[in-house]
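Only one chain is given next, in structure tokens, and it is the form predicted on its own.
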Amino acid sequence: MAISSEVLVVGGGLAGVTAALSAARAGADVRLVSHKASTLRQASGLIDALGYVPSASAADADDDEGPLQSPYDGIDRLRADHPLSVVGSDALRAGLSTFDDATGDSYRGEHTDRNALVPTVGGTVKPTARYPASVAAGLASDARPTLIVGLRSLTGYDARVVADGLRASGVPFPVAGAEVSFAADFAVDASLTRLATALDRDEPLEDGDGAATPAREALAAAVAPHLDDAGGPGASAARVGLPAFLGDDHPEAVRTELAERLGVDVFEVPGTPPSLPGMRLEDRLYEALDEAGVRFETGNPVVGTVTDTGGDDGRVDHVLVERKNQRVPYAAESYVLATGGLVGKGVDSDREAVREPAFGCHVPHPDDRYDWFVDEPLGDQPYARFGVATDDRLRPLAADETVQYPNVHVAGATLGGADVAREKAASGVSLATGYAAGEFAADATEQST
């Protein structure tokens, strides 16, 4: 006997979670299944709705329009097959509202339609519609002198390089970088998660002389001598940016104590994986699923679909989920497919073709693989837009452009038509199409009863 629900969401990233919340709040009985850990854990935790509109010539990303003051300003100039064009600005607003409800006080930016500019570890500023509370004191629109701090034991993050990049990008504030030593205990064990745990627990750390100091006090003592290095005469730092390791379970308490000890605001600079802001976001979104009554399970892939044998319209009757080497049927009235794109293997390719492996949805692409890319590294790469094409209710289209599965709705990076890395639109596409797909799935369920 199949495990049944009214709506089955396949995929546990931002699009899948948003679809599940959207369908549940529309009154549907919802289950979510996902295979691998969501890409949220590898992401920066920033919610980029739409930061740039690719140039019409598409010859070079340097010609793109942006950064946009508001993500809504650019939607009407995107390609017709772009997912944000398909679902429209109202779906983006609704998706962001769903996100705000789920994340509560842990995120900022809901008070305005304008994008905020957030410094990143790459020394750039990223246009983003929502950002963690832990980065709020670091916005690039703030003119206060800023000190960026790195730890000598951390590889892949050099505070002086970050500061140089920010100055080169034209930020309106004095900024300098400083590398500090943070407790001898971490000389060979300096993963971000280990540092976060030490700060959460305020663990006593031994210095080189054998004395023990609580972790938060030790970090503040390492940073304090550099506060006057923020960028020229009279430019003592009014805020300090650190790598995003300021606690996992208690980030606000860690940040508050550091700010009190230093006498300046403290913020995190979002960085590379593993991402504490991404992990915190994942935890909060799954708590929201639980609160909404969505049943979810992870670690089990969808390995096939079975269409309705009693009809000829191609409806999916049930999917097969692999659990402990057995194929278990999961049945639903409607399905949301949100397994990710090329990076997350929700869309896969080899030398011969591009395919969507879970449901077997058609993925349009040139027959000749040499037409999948262009020579210019920053040019308009066709492969970046590979994904499932849909109708206006996000139902997948077959090669002949008819609806392939009438009770399947596609969301997030599984959709084609967007170059989200170039457009800084990954979260916007996931939230807008996740919300819309959840609504469509719940609506179809209601009509069938």
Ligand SMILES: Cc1cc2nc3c(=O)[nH]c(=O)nc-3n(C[C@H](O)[C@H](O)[C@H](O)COP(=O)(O)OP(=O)(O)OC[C@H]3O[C@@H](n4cnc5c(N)ncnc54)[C@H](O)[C@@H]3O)c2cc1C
Second form
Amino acid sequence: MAISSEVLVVGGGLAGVTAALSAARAGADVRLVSHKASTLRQASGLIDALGYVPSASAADADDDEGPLQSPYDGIDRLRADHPLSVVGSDALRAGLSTFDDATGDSYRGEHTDRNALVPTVGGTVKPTARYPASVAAGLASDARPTLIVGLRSLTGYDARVVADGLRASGVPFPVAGAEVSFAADFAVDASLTRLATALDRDEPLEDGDGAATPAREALAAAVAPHLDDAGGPGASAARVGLPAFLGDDHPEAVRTELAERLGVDVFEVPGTPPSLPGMRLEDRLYEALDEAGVRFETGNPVVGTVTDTGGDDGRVDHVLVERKNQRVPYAAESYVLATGGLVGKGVDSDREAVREPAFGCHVPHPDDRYDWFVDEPLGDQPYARFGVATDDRLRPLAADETVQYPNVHVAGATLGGADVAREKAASGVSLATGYAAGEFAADATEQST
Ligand SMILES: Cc1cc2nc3c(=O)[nH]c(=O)nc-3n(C[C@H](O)[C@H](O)[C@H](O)COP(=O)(O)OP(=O)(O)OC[C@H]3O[C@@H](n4cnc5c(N)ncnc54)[C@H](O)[C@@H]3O)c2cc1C
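Output the structure of the form predicted in complex with this ligand; the preceding block shows the form predicted on its own.
Time for the whole complex; same chain goes first.
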């Protein structure tokens, strides 16, 4: 017998979680199945809704329109097949509001339609709609002198290079970078998560003479001598940015204590994977699923679908979940497909073709593989937009452009039509289409009762 629910969401990333919350709020009985950890654990934790509109010529990203003051400003200039064009600004607004309800005080930006400008470890400033509370004191719209701090043990992040990049990008504040030693008795390549745990627990750290100092005090002591350098001669830093390792379970307490010890605001600079802000966000979203009564299981993939045996309209009757080498049927009245894009293999390709492996949805793409790419590295790369095409209720379209599965709605990076890295729109697409797919799926169950 099949395991059943009214709505089955497949995929536990930002899109799937948003779809599940939206369907549950619309009154449906929802189950979510997901295979592995989502890309949230690698992502910066920033919620980019829409930061740039690709130029009409699309040849060079330098010609793109942006950074946009508001993500809502650009939607009507995106291509017609862009997922944000398909679902519209109301869905983006509702998706962001679902996110705000789920994340509460841990995120900021919810009282404005404006994009915030957030400094990143790349030394760039990124337009983003929502940002973790831990990065709030670092916004680029703030003119206070800033010190960016790196750890000598963290390779791939040189605070002086970050500061140079920010200066070159024209930020309106004086900024300097300093590299400090912290937790020197850890392995040279101590991971961000190990450093975060030391700060969470305020672990005593050996200082080399056999004495031990609590981790937060030791970090503040390493940073303090550099505060005076930040604003140029005579101008000391009013805020300090550190890599995003300031606690996993207790980030607020870690930041507050560092700020008190240094006498300046402290913020995190979002960076490269693994991402503590992304992990904190994932934890918070899974708690929200629990609170909304969504049954959630992870670890097993959906490996296929079985369509209605009686009818010929292509409705999915149940999907097959692989558990311990067995294929277990999961049945629902409607389904949300949110298995991610090319990065997470929710959309997959080989030399011959591009596929959506879980439901076997059609993925439009040129037959000739040489047409998947263009020569200009910053140009409009066709492969970046590969994904499932849908009708206006996010139902997948077959090669002949008829609806392939009438009771399936697609969300997030599985959808085609967006170049989210270029547009700074990844989370916007996941939230807007996740919200809409959840509503469509719940709506369909209501109509069938
Ligand atoms: C390195 C990196 C950095 C990023 N930085 C940012 C950023 O700064 N700002 C921003 O807005 N966004 C960023 N993103 C994008 C963002 O994190 C999400 O990738 C995006 O919102 C898409 O989410 P999704 O839910 O569609 O897919 P995913 O996050 O890929 O989630 C898909 C889920 O489906 C599961 N799944 C896949 N196949 C199956 C199957 N057959 N059965 C069951 N489950 C399955 C996967 O295991 C996964 O849990 C970044 C992404 C990456 C990879």
